[in-house]
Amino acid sequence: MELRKTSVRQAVEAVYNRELTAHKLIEQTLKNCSILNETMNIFTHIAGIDALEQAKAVDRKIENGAQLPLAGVPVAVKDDICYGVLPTSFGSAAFKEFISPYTATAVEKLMDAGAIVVGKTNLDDMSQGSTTLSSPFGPTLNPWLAERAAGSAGAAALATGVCMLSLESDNGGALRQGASDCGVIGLRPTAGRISNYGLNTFTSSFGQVGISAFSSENISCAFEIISGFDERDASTAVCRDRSTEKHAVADIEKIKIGYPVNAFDYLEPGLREVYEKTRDEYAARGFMFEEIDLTLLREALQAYYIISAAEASSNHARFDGIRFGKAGKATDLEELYCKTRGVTLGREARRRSVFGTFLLSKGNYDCYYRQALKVWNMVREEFAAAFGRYDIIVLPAVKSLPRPLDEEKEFIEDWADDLYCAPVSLAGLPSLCLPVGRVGQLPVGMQLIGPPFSDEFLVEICNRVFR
């Protein structure tokens, strides 16, 4: 079975119709993962006997009449999401053998539905980045051009066909940029729609569990299962009354799309033409595109990095060798802190910790952090006003093509790549990235952004008309 050309529904039907067993499907998938990982560096850990035992358990449940909507479906899980069977490294060499004492809610829900975790995917230093280039385990190669970075290892796993679903995290845009770089679909849901219990994030305000897949149909299957209230995550309380909401796609000519022309001025050459061609093609099919102004994109990016760095400073403080972290040998407390954090935090994590501490220090709090909070509120108000007039807004997912592996860039340039994704995170809005074209061999993705709780609406639009 070629997973990239098979939907979740078709795979499950094949298992139930005895065309193949879940055990056979996972056995072959694990072999493919091991072979591919030798060259692509997608996985930090690949499942073994545990995954095969889980697959056998799925086959037994099916024989006993159980209805499992994801029976035997292979899933990759990003390595900052806890899974009590495989190590969870958080993107730190110090935690490469750490086994979490619990499993994230989203992973539990997938497994209860019959899905099998086949591996943990690579990520940047403490999940701070959207290229995998700062990973202590080395970068993940892009499936379409091996000289470039994948952006997201989970997206690379999907593009190469070694899994059908990828559970990922998204802070400033890693999920969406990775989906764009690898030519798959990625959904960052409305804040609170999917439980963050078990997600290890450096920025508590913006970190979010999301889903990537090769089709919007697969996204829909997974989202229905893992979304909803979780008593272990207070942010999901918003789902108590909204988790059963349904959205219907109106007639194409009635869907109003906001197209912020000014936002496309920052794109790398070649990308703008892809988006303009996409707009023209879908306008010809009946979509109503109207030009709008999003005036705070650059300010939103700056506010995001100020707030997220401040939160990183606070969240990284736990890695002191006493509460968390691999303690270094030391003769006093200061030396313990320095050695432990030097081993636990990579260069990017240390940079953001220092930057965040500076921003929160006396004299800088009011000057920077408090002003960033004001911008945060202004960004939410600007998007809310736009959604008073439009059903969805489209934005690029990436500012430039995937990074060459041997290219050295200043960290500020890396941060600037989040220009189109970080503002959406700041506003807490759902965003679905889907492939819309190519520049040479490399795919390019576009974000469909909707008002809060329009997640299903975005997926349905993608499924019905953006094909």
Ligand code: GLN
Contents of the next structure:
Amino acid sequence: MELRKTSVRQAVEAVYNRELTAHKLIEQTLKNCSILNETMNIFTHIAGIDALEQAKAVDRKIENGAQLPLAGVPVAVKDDICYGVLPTSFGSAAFKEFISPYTATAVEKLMDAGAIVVGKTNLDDMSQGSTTLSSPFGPTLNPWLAERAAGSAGAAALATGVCMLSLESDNGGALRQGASDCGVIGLRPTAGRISNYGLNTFTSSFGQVGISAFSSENISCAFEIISGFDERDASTAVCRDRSTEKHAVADIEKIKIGYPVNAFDYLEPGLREVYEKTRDEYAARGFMFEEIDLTLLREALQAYYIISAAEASSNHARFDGIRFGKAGKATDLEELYCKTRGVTLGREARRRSVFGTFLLSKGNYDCYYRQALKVWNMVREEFAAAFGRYDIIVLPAVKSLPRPLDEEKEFIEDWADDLYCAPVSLAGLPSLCLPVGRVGQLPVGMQLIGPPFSDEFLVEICNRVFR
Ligand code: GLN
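Other form of same protein, the form predicted together with this ligand, not the form predicted on its own:
Next comes the full complex, this chain leading.
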């Protein structure tokens, strides 16, 4: 079965019709994962006998009449999401072989529905990046051009056809930029629509579990299962998609799309043309695009880096090797810190820890952190006002094409790449990234952003309009 050409629904049907067993499907998928990993470096860990046992259990349940909406569906899980069977490295040298004592709610829900985790996917050091270049496991290669980075290894797993769904995380854009870089669809849901229980936190305020897939139909199948209130995550939302009431009956061609033209000035050559062509094509089909001014994108990016670094520095303070992570041998506390954090934190994680601690220190707190909180509020208000006038807003997902593996960039340029994604994280809005074109061989994705709780609506628009 070619996973890229098969929908989740078709795969499940095939398993129910006994055209193939879940066991056979997973056995073949695991082989493919191993072969591919040798060249692409997609997985930090590939499942083995456990996945095969789970697949057998799914086959048995089917024989006993169980209804499993994801029976036998191979899923990849980003390695900052806990899964008690395989290690959860968090992309850090400190946790390379760490096995979490519990499993994330979203993973549990997928498994309860019959899905099988085939592997944990590579990521930047402590999730701090959208390239995989800072991973202690080495970078993941882009499936479309091997000398470039994949952005997200889960998206690369989808693009290479070794899984059907990829459970991911997105703080300031990793899921969306990865989807753009690999030409797949990624949904960062409204904050709280999917439980973050079991997500290893880099930024407490912006981190969100999301889902990527090859089609919006597959996203929809998974989202229906993993979204919802979780008593283990107090920030999950109790309500369901509110926008469907407004939009379900609406003529989808009448949706009003806000198009922030000022934002396109920052794009690297080649990308602007892709986005403009997309707008023109859809405008010609009768969709209403109206230019809007999002004035705070740059400030939002700065606020994201201030708040996220501050949160990272306090979240990571516990990784001193005493209770979590690898401890170096030492005779006193300072030596212990040096031999653990000094060795296990990568360059970027160290930079953000130091930067965040600086921002939170007396004197700096008021002039940076508190200011950033004000900007955070203003960004939310700006988006809220825009959604008074538009049903959705489109924004680029990336400012530049996937990074060449051998290119040394100043860290600040990497940070600038989050210009279009970080503001959406600040506003807690749902954003669906879908492929809209290419520059050379490399795919380019665009974000469809909706008001809070319009997740299903975005998936539907993608399905009916943009596919
Ligand atoms: N590139 C962003 C950062 O480095 C987002 C990372 C993420 O979403 N995990 O902060």
